[in-house]
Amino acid sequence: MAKEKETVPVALVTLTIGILVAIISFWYGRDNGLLPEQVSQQAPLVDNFFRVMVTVGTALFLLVEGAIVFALFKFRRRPDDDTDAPPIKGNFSLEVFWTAIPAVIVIGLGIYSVDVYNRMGGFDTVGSTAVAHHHGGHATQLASLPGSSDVGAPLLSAAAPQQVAFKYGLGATPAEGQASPFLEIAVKGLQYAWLFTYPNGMVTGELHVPVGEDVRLNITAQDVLHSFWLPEFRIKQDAIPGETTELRFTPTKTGTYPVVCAELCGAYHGSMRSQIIIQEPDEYEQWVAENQPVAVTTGTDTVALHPSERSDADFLAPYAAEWGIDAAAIAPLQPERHA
């Protein structure tokens, strides 16, 4: 009697199979370098989210184009052969187990993502109305956002106290309450530019925030949809014209990151860009007093300048009228360079 081929049973070669994928998996979902740096304290929960789904994905990639290239080696047509597959009409138990397998998946997945969206402040109830509040000494709050016709415009003013309520947004987490941001800046994207309107009304067109503080944007929009993303933080949120939503959050890491427009906007979208600087606190404060917002004769408007950029004419052309001077003649004055 012939003796019969040993062959490894099936079970325990499915679970060889299941240990090796989990821990491919496990492993790529953990070390895959897919991100940049994390510098705010909203990232991490948004990472380690992210690592779950590049782990569920792997182990299904995995999976599925193995099957696929077991199929093409197992059921390959051999030479001379030349006869039909053999009738299999389906198995109602297999059908069942990859359609509850993935259901069990998504809404897994789906309840992590509303756990961790409302730990973002996604669904605040509480601190998303901008009013009155102290910074640095100042009584400061949100005015209204200016029309195309005022893009300098300063958005923050020492005006009577005025409430404007936010409708989208990150806002404060559940811990944070009904606790005022240390700092608050109006954000506001044109085609193709993001402008940055400080408490002082300082009008810039890179955005500096303290390192470690708790910021508020409130962000609107000028002409059509932009999109206001921080890679870097994990965060990101629409400007809508006419709407003023919020992004609020804490840096922890000093350094220059990237602000992009994830919204297509119009033929220059790839070129809305600009920065956000992470300062250290007392680094941040020398910033301010160095850019003190300075009147133009044309408006109300202020803008962002520096002491040091300014050349003769400019410094006296506010007094030119006062004292009699024709402005024509201080008009070619240069700053004075020193070596």
The other form holds:
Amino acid sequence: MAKEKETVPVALVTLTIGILVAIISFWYGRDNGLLPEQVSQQAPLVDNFFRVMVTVGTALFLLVEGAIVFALFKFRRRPDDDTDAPPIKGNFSLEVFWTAIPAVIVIGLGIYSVDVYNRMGGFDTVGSTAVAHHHGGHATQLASLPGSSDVGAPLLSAAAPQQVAFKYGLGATPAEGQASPFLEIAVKGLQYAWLFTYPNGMVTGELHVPVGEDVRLNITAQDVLHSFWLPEFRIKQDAIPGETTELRFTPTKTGTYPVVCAELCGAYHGSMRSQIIIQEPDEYEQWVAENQPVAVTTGTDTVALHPSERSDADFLAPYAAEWGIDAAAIAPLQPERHA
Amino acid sequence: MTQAQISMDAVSHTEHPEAWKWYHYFWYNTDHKVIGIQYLVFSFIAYLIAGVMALFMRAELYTPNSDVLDPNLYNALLTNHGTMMIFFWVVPAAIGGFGNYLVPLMIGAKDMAFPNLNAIAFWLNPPAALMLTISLWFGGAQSGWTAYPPLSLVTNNLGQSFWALAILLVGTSSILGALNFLITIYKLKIPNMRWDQLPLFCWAMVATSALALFSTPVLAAGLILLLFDINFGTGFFRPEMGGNVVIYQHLFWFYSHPAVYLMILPIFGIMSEVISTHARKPIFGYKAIAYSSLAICFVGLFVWVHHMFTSGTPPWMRMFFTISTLIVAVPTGVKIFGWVATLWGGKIRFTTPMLFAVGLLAMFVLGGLSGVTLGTAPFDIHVHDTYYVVAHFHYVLFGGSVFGLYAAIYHWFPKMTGRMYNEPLGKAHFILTFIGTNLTFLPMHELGLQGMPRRIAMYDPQFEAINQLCTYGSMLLGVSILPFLINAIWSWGWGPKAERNPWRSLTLEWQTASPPIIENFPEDPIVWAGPYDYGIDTEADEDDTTVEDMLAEVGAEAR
Ligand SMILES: [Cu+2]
Ligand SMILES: [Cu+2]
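What's the form predicted together with the partner chain like, now that we've got the form predicted alone?
Expanding to the full complex; the earlier chain stays at the top.
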């Protein structure tokens, strides 16, 4: 009887704490407002995964920090007590328990990671590359793959002429299967801008894509490492000199969103920003038509563009003088004038 | 009550002076205690310089535009801030400083196994610092502490080369040190100390040294190839010459992921010593904590690609290293739970070292959780190379390693200097540092999640408000160093004299004088209790003379 009187309140307190921690964790996991807008089909996958991790993390955080704060208060030395605490050296079952808990959590997270990564298209990079290299074989709009003037391309073909270049990044999702992307755009990073080459040969400093269509970016770098990041899409892939990498996504919303370089690429790395403009398909077609190059010659990349409000040129303008080039020279963002 | 009993017939041979004079600390000396203090003071100066660099960077980031510093200088600062904090502060302070000072004392040895090698290892550091200074004189390395080619091959070749030489020198130093620690612990541990009586700091040093020995040569290889590419026309990492830039990343991270354990395992060891002593309670799960250090050391060798999830890595690699990285959370969790359980039921003394240890525990939980999220490829793809990463590693390296170093400095200050530090100043230091750390680094998580990449001098204006908050936090951190400096300098010179064992700790280093005599113990100490057996002889204390009393007598006579 006496024993029961002691244990019941403890169980009650534990239960209350458990419920409180659970409520707070689920609440914070759900609406923490930490992530920006979702603009790709991958974004909800990543965000849900993040929510699960935040929920579990918040629960662990509250329990451990709570235990620390409680212990500091409850087990502080009382005045004039110079004795030692009771010598408890361990507790085997407790230790097994708290080894098992994180183990179970990380196994769960591991399995979930693989699943999310798969649904993002992470496992498809090899397969879709094979398709991409049979250029004429399908009806999609193909970009001029990073031109022959590119440093990387000759090297790749020299290294593995008959084999398809191995690509890294995110490819077709299981839902897309073997389907070819609707649109392929070649992306090239150089100090300190992104260049986008469209299937018709035009080159722009900002990326236009139609909403709801399957887009593939073939990413290369001209000089040093860059990293192509679309924060609102939750996807990122390094641009590597000598390799082609890819990102494949379907934009789910119209609007203008940042394109960011996320790999240190030199003094003006921070200004290597551009934007992605997601348009209704008809607007996109109209934009393409308006900017049709005079003579479509793949590989020569002669085309200039009218960059809209906040383009590379604006970001770069303040620094242009320091690089020893005038602002007019960056405005059209002419690509590869080097050998 | 104590781990050792020291016999009273002291006096050993005298090839050396009675005690070291101040000037002995400025020259070649083979005493591990002198070397330990040399490492600590040397690395602390590097810490101050690297900290000032950080303050300049935060000043630049107060506004979105590049207006305080030249962008090339900004990159030189971010590179050298990282380099110095890692290679010239945390690693040498934790391993070279406390490792050297404490390991021989804790195992009852007179010195390290190879005292001359030890001194040579230290004296590789000043030339390394000279190399780094020359590098900075020529504009500094500007490609980040990671020095990824091709950027590192095309940016300020002279600065980059001297930077690489500096790292090679400190790398060599740490290889020599690692060998010395392993052999010392294996060979010189006094025979009657069982392996399960070895203080956990020494176990942590075993794990750390093994890791340093395995991984440092790989970094050295990477840097030597880089040096050749820069200066001798080779093309290992030059894609236009058939080189491969991703290989460098593998070489670099094969070392540099374990390097984070080089920076945290010794700190974990310090945590076990400090928490158990100041909570007056045996460490909870000695074996679990010792084995988890070894487990982290082993698993830590197979996780490096989590730094390359957005690089040229195939899907299987991204998934394999996601899983292996997640596994590290298990032994780390074991340690954290073990420390919390040590606090639980203790009689906690809120001394400054204990405050720093508890502060570390509190922040490391957050850093560990964000680390788990970063370990998963699908999420890391979004936040890789952003301020989320910056936030994470400052929680584990500043909130973790630096707090641990402060805890250690305060805890062993009486032992090293023979004087007590000032408790109120220590507490002020803790409070300012704790608030400053969280103010500086907590908001950075949000910056990264929202889209701000790291290593940039100019950023999108939408991030201005949060950046200003971080800058205020960094200013507070800058101020927080003042009470520490005043305390350390004043107490070292004029503080009240410390007893041999002010914390009534049970490990061997406390059983000799403060500061210890030149060959540590008047005679080989005898171990008759575990290092954390607090509370076990409490009843005996009441009827008999306490061990403290006996020790006090012994101490008085030994002096
Ligand atoms: Cu870039
Ligand atoms: Cu790592």
